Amino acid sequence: MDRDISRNAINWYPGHMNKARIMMEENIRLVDLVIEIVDARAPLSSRNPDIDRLGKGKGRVIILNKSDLSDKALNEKWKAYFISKGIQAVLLDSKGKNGLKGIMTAVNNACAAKIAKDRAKGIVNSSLKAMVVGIPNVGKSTFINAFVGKNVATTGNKPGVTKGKQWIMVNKELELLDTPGILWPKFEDQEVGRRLAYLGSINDEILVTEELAGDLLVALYRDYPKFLEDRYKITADVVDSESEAAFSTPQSRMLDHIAKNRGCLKKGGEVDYFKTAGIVLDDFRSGRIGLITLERP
């Protein structure tokens, strides 16, 4: 636990993501609007900045997905933030199908100018075409399946499930172009990379999960200390305690405390940091620690 993840730059851009970016650039001319799925727990960090460039001149809708796992007090603030930027925004829980009714309203509002232009030409029943975009693991396929009302997109709980594009008919008013989730080549702000790693948008297999979980606990102790106390019995005494162990840090002390309480020990009583980290990350991603948002508007 003596290494610090902040010194390990998170930089991941596999070949299939570059292909997905090129495909999006080639197909953006086919659509009227861009529906961008973000994770409500980190609405800015889970946005791909390339989308603003790709979607320039198109109608824009942002779906704040997984809003059932995020801080309720911040959900409305984030929605208002995006609306203030001229982007339609909808809070959504795709799995629970809460918020679906607001999506068509947002789509029509985003394309109001095009709809009015078509009507002026006598075109009254033309369908809108939308490209659905989002970084890995924000729930894009789950959103599409919930919106359409049947399983038409492949879902999974790890990044990179959607492999190619597909057109999906929602209703007579809207057709969706699904695309693979893409990240951007380099995170200029490593804090963005960390937040995405916490959420599972970056494959755990390329990360040091022990360090990731330790840093997550520090962030949660700063913003949601009561949640850590309720879930893991972590208090200031644990975080600030003096320790004779080499390389003792707040991260290692919190992980040690959780490991001992959960029985995550190897033979001889040595802490199993890998197993403990898995518990912490899974608890966070599933909402068992609490309803948490990692950044403020």
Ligand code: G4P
Second form
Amino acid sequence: MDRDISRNAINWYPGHMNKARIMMEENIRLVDLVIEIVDARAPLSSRNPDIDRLGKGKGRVIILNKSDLSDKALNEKWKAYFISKGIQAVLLDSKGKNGLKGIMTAVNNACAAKIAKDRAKGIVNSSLKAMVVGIPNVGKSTFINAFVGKNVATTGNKPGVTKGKQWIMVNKELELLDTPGILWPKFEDQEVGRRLAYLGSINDEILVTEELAGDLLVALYRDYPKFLEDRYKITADVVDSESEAAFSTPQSRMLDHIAKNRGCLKKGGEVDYFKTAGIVLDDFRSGRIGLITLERP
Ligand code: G4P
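Same protein, the form predicted together with guanosine-5',3'-tetraphosphate this time rather than the form predicted alone?
Every component of the complex follows; first up is the chain already shown.
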């Protein structure tokens, strides 16, 4: 019964998503270990819980990537959260190549049972097979490049391995499927969609950037007010001020304030909301507002 429901739900996904899902389900069968990449700034919104079902029986490692941009205190809390769920977790900055050292320990811990079983059977030199999965834009390719380095040999068409698959020898202990598996975000949850949009993981072109930036400012004012004060001089006076303008909201008051300070005005003095929103989103995504995590465990 459950199966039918999920099948119907999956039919709502566009064709390419369906194709990616089928390919991933096939590939997962070939590996001992699933390395799931999430965005440390929104570790729940940037993962799809279906991976728990798809990765059942496999070793599991979660990489909290882009941890150079996220809240340091919350990084530790999120890491502890996943470990408490029985999943090895590693904080990483794939772009700056910081944190790579912890990965092999996590991999070996995640596959301890398989390693012990192989040893008991007298198999000593077997390598683990792994694949990287994650929703778009979390840094899967950046991670693979950073982890694998430059001088790697790829192997293909091994017995028992589906034709055409390329395996990268990371080291003596680990082989990695060269193409990451793409998971789909939880489209149906609006809050998730919004957080992914803040992070720039959903195409801006289909969104109203002014609304997005306004809502982001409200969220940041709630959780990181000091950062907004430091970067944009936004204080309670600005957010709570009585305004005579029709439809004035905390969102519009903050955007107005930033626009005036940054000179984002059109001819005639009207606020250029689109430009202002662009500045806010850009500042946020590049970490210029501060090291921020949008959700708490
Ligand atoms: P994907 O395969 O999961 O779709 O993601 P991809 O590796 O293409 O990375 C998406 C963007 O995230 C890239 O930025 C990449 O540089 C950035 N990124 C990946 N890992 C990290 C990280 O740990 N820290 C930071 N700060 N950024 C990271 P881009 O703007 O699309 O490209 P680029 O201008 O950086 O080359």
